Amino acid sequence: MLQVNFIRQNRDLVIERLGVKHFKDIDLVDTIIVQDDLRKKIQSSNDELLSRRNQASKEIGALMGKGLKEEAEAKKGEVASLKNQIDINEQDLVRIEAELKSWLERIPNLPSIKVPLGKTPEDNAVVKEAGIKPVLPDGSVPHWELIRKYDLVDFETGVKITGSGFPLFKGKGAKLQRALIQYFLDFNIAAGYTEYLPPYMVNEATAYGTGQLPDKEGQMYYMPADNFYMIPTAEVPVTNIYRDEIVKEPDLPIKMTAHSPCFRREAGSFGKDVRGLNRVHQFDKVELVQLVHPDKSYAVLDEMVEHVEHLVQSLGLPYRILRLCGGDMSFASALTYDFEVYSAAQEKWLEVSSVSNFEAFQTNRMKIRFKDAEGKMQLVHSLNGSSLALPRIMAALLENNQSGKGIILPEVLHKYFGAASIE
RNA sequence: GGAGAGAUGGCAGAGCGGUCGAAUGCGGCGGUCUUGAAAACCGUUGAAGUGCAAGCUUCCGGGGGUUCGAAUCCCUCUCUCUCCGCCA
C-alpha cells in the first residue's frame, strides 16, 4: 500500500508510473487526495470539539469537587450539544477512512524506473542468458516420461488421494526433492540467511500483510472452520514475522530463508502447460526474504539476483534472467527479475524464481519500521526471492541430464542425494 | 472438548471513574565519575493524526455500551496462559 502523503506530494509521478503498470483507474489518485483532504478537515474540526469537551469535563469535575452542583449541571448541557456534533463527525470519519483505505489498497506499487514498458510476457527484457543448452541424445523424452521410467512421481495416486495437481513423490523422486531442499537451504544459510520453518497456514491479518488479502483470496486454499489460509509461498508467514515491529537500525538487513510447501489454487489452467510438474497445486519451494534499510534495497535486489544466479549455475542448468515489464509484474512489486531454466526436452523456459523489491509497499501495510539516526520513524523495505521452486528445477534436471546411463545429477547434489545419478 | 485466569509502553509490572499516556523495575540513549571499562549517581526514553510551531487530538487486545468524563464499570468478540481430557 502506498502512503497517502507520498501520493499527495508526488501526484503527477504516481499517475505516470501507474501508467507503466497499465493501471486503469487513474482517477482514483485524485479521488484519494480529495478524500484525504476531507479527512483532515473533519478530523481537525472534530479535534477542536473534543478539546472543548475535555476541557468542559474537567471543569465539571472541579465544580463537583467544590459542591457547585447547579453550575456543573449547566456545563453538562453544554457538553451534550457538543456530543451530537462529535457523534456525527465520528461516523463520517469512520466511513471516510474506510473508503480511503479501500481505495489505497487498490493502487498497485509503482514500478521502478528500470521497469521495461510493455503488457505481456513477450515484453519482458532478457537481461542475461547463460549456460549451454544441452544436445539431447536420440530418443530423449520430456520429464513426465522420465518420471514414469524411473518411478519418481505417482501422479495417478496423487489424484486418488487428493486431486489433480497434487503429485505423490516416490522413491528417488522423493529423495531428490529432499536433496534439493537441503542443498538450497544450506546454500542460503552460508550466505548469511537465518533458516525458519514457518506455519503452513496463516490467519487473515498475515495474509493481508503481504497483500494476498483482500482480492486474491481465490488463489489460496481456505479453511473456513478456522479462518486460515494455506500459504501460497513461505514469503507470507516469513515476511510477517516482523509485522507491527519497530526494528533497530543496526539489526538491518534481516535475512531470512525458509523451505515450505506452497499451495496454489491457480483456477483455470489446463492443457499442455500443466503436464507433469510444470504447474501443480502443491509444490515445495525455498524462499528468501530480506528486510533492509530503504537506501539499500536496490543494491540488495542485485545481491539477491546474483545469489540466485550462483545457485542456478551450480546446478548446471541453462538459464536466463528477465526483467519483468510493467504489465507482467505483480501488484506489490516495484522491480522483479524472473529466472527461467531451459528444459531441453520440452524445449521450454520454465520460471523457477522471481526476485522482487517491494520497497515500502508491504511494510507500510505491516508497519515494519525502524528509527533512523535522526530519531525519525521510517518504513523498512522488503524483498523476496525464490531459491528455488522445486518441481520445475526437477523437470529441467531430469530432461537436460538424461542419458543412456540414467539421469546424471550435478556434482553439488551428490552428497545430498547419496548418489551421482538416478538409474 | 471441560474448568479457571489473564490481555497495560522494548520487556516485566502497578494502576480509588476525573489531576493517567499511564507508578516502579529492567533495558535503551545522554551525562558525571574513571587512563579505559564496570559499579554508582543524574537526566532522558511509546506510537499515530494534524499544524510552520506552540499546541491540540487519538491509542492501555478488537468492537459496542453506561457517564459530563472510562485503562478503570457493563456487554461482546478474539487471543494467550494454567489444570483436566484427547492426540502426533
Contents of the next structure:
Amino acid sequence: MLQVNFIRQNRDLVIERLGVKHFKDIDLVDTIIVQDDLRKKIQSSNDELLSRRNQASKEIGALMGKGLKEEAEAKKGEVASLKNQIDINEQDLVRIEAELKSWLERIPNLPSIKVPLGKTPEDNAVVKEAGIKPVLPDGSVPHWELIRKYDLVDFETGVKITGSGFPLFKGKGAKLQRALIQYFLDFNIAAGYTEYLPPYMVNEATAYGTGQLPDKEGQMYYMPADNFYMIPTAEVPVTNIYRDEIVKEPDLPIKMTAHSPCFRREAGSFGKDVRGLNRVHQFDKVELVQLVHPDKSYAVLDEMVEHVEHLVQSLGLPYRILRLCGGDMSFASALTYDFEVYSAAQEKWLEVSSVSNFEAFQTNRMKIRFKDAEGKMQLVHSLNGSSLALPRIMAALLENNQSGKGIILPEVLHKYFGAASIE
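What does the same protein look like in the form predicted on its own, given that the last one was the form predicted in complex with the RNA?
This part shows the chain on its own.
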C-alpha cells in the first residue's frame, strides 16, 4: 500500500506511473489527497478542542478550591460542550480514515522506471535467452503421455479424490517431486537462505499483508467457518513472519526459503494450456523471500534473478528471462522478472518463476520497520521469487530429456533421485 505522504508529495509522478500499469481510476489520487486534507483539518481542530478541554478541567478544580461553585458549574458545562464536539470529531475521523484506507487499498504499487510499456504478455521484454533447445528423436511425445508411460502421476484418481487440477503423484513421479524439492532447498540454503516450513492456511491479516486481499479473493480457496485462506504461495506466510515487528538494521538482509504446496483456483485456460501439469489447482513450489534495506533492494533483485538463473541452468533447461510490462504485472509488484523454460515436445515456453521487488508496498501493510543510524524509523523493502515451481519444471524435464533409454535426469538430481534416469 502506498503511503499518503508519498502520494501527496509526488502527485504527478504517481499519476504518471499508475498510467504504466493501466490503472483506470486515476481520480482516486486527488480524492485521497483531499480526504487527507480533511483528516488533517479535523485532527487539528480536535487537538485544539482537547487542549481547551484539559485547560477548562484544570480550572474547575481551582474554582472549586476558591469556593466559586457557580463559576465551576459554568466551566463544567463548557467541558461537556467541548467533549461533545470532540466525540463528533472523533467519529468523523474514524469514518474518514476508514474511507481513506479503502481508497489506498485500491491503488496498485507504482512500477519501476525499468518496467516496459505494454498491456499484454506479448509486450513483455525478453532480456535474455539461453540454452540450446533440444532436437527430440522421432516419436517424442508431450509430458502427459510420458507420465502415463512411466506411471508417474494418476490424474484420474486425483479427480476422484478431489477434482480436476489435483494430481496424484505416485512411485517415481512422487520421488522426482521430492528430489526436486530437496535440491531446490539445498541450493537456496547454500546461498545463505534460512529454511522455514510455514502453515498452509493463513488468516485475513496475513493475506492482506502481502496484497492477496483485497485484490485476489477469487483466486484463493477460502474456508468461511474459520476465516482462513489456503496459501497461493509460501511468500504469503513467510513474509508475514516479521509483520508488526521492528527489525535491527544490522540483521538486514533477512533471507528466507520455504517449500509448500500452493493452492490456486486458476481459471480461464483451455485446451493444451491445461493438459497434464501445465495448469493445476495444487502444486509444489520452493520460494525465496528477502527483507532488505530500501537502498539495496534493486541490487538484491538482481542477485535473486542471478540466483534463480543459476538454478535453472543447473537443470540443463533452455530458458529465457522476461521483464514484465506494466499491464502484465501483479498489483503489488514494482518490477518483476519471469523465468520461462522451453518445453520441446509442446514447442512452447512455460513460466516457472517470478522474481519481484515490492519495495515498501507490502511492508507498509505489515508494518515491518527498522530504525536507521539516525534513529529514524523506516520501512524495509520486500522481495520474493520462485525457486522453483515444480509442475512445469517437471514437464520440461520429462519432455526435453526423453530418449530410447527412458528419461535422462540432470546430473544434479542423481543423488537426490537415487538414479540417473527414469525407466
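Residue numbers count along the first chain shown, from 1. Keep in mind that what you see is a predicted model, and the values were worked out from it rather than measured. We call the rigid core the largest set of C-alpha positions that still match within 1.5 Å between the two forms.
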| If you line up the core, does residue 172 shift 2 angstroms or more at its C-alpha between the two forms? | no
